[in-house]
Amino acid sequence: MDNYNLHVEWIRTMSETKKIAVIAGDGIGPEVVAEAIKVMKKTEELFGYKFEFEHGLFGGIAIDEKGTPLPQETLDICQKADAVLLGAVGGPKWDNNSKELRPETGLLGIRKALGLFSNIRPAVVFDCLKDASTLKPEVLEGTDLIVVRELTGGIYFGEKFRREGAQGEEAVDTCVYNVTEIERIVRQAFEVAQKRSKRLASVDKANVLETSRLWRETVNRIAPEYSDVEVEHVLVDNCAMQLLRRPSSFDVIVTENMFGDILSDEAAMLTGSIGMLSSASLGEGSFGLYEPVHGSAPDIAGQGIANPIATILSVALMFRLTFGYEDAATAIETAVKNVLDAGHRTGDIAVDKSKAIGTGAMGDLIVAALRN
């Protein structure tokens, strides 16, 4: 492409309005999403991007107001959008609801409806936050990894039922994976690894589970297509142990749904707080749903003390993975780092809690750092 066409393409990209479906959700969701939107609006000013926000109800609040965790109008908003920004859902208020009226059911439903089969969760340890982790600083040195989790298969989506057995009532959860589901997530993980340090750890339980044996066979069959990537197979229990013993030895981890759910939360604690971790749920193409790893934290909701950094970093992921706005993505990540390096902390990552700042103050500082 010549310079003229490159310039035309740049103008087109800058002027194109991106539609963002905003689902604030429950608990602290609305508070942290507000700060993320504040950052996005600043990037409009600084980089010339244009965003259109449309809000929808989802999770517990949707159950209360619409009688379902995933209203059709919210799904329609998401399907018409270029990307989705999600806060958090759930809380003890809905824990005793039937399966159909639980916020988590809405999460499974939206992933399935939008074809989101992959969840990408980076875990980066900032040097200035080593003291916030429960692990020794020397163990955390150099930790920068990504967990690529399969999102629409496995035991979470398998048949579930109860029955009478010889010893009384039994509960059954089935775990099913097919080759197509495994292939697409593994290929995506290989492609992520190719853009990083070219190291991929495939995590399974192949010594016990038939689904894991199929998983490992599929990885081995695909691996020669990505000959530049070094692959190792790690049993899930060993991976959990090594994440605490030598986290910096991992670069990209790919695994099935339940293992990925557990391991990515474990990886989150390496950073000092789950409030620091962003995530992206992706399907085919560029569309993605972006959300913090943390939950709705109803115990602190409405107090203005939640950490918005995970949600703000999720916006950086959105810019990078869905829109290709690498300049703004890097600027956001740099702004977060600079604010943390300057010593500013919300309560979850503050060593001295008396000096912790609030949700809005953290958002304002990151916006100011972006400007500078």
Contents of the next structure:
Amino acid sequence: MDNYNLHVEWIRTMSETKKIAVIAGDGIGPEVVAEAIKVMKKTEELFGYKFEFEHGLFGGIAIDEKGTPLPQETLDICQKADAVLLGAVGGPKWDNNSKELRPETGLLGIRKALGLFSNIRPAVVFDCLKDASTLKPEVLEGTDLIVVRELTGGIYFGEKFRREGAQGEEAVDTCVYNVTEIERIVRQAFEVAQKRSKRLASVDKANVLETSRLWRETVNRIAPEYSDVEVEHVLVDNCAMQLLRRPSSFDVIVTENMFGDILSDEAAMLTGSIGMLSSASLGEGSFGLYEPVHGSAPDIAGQGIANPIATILSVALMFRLTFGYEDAATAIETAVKNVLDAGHRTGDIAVDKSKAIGTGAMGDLIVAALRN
Ligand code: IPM
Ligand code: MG
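One more: the block was the form predicted alone; return the form predicted in complex with ligand IPM.
Complete assembly follows, chain above in first position.
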């Protein structure tokens, strides 16, 4: 190659380098994130992609070292990145802190600051793990659903205060949704449904809540634009029940912030282990934050026994949704499936706990199973 072409090649490679902000957080966060990075490095080798990692402090560790759960420099790192990989935050050490000094406040803050209004949580039952669930295998058969949760509105972000009432102290949390917030998340869910089985369940509490009535009206108003998608309105209490009774009848569920928080934990349990579930938090563009659905699991932190699969599958989601690297995304998912099919299990999903393998061993097996 002559100098000119070498230069062009160099620019091409550099511009394709994807910047990933890594915020490992607390508890098992750093352990599972380390395995996800191993997997990403292997995909550089196999598929020729290039990643640059920049690490930031977040959560409890940031409270300890910087006096705030979300330091400005961490936010800067995230804002400059193409995607964020997050481990987990929180732990008993910070549980009694005031609101500003709680790791969860950092999590809500980063979602808001990065405009991540849409949280996508797939719950897929792996055939070979059907026995790990508390539900009967025949109920779980064929379960493959996605919860699309609104992430920056509702009661989480409405005005909150305490006041002195006639009968003593009162606490107030307000739930607010405007039509723009509802429309953008519902549109995204319709688009997700269009790429899947074209069924959308919109979950609300329209028999009681005004925000839910606006939600339902908005869904009905824009539904004709997605006439290939069949919409069903489900009340949240009924949805909680149907998820246990006939989970396989759901495909895409769209709902507001708090209902989505609750239903996505319920959906997670269908799969047997919350240690398997990945999630994406997205805004308007391709930028996204990817994290396992599970928490920081302080009880097992530092022991090298956590299941890294949820974080590794979150990388697959990042590759697919932010970078459009479908080949590497599928390769990761296939590698995970093959390792599980071969019988390898971390403690959380092992039937025979004495045969369980550790975090690093699981990561290494998945790396070894990766193929182009
Ligand atoms: C989640 C978590 C958070 C939420 C908490 C930790 C603030 O439960 O991501 O689902 O409620 O959104
Ligand atoms: Mg939750």
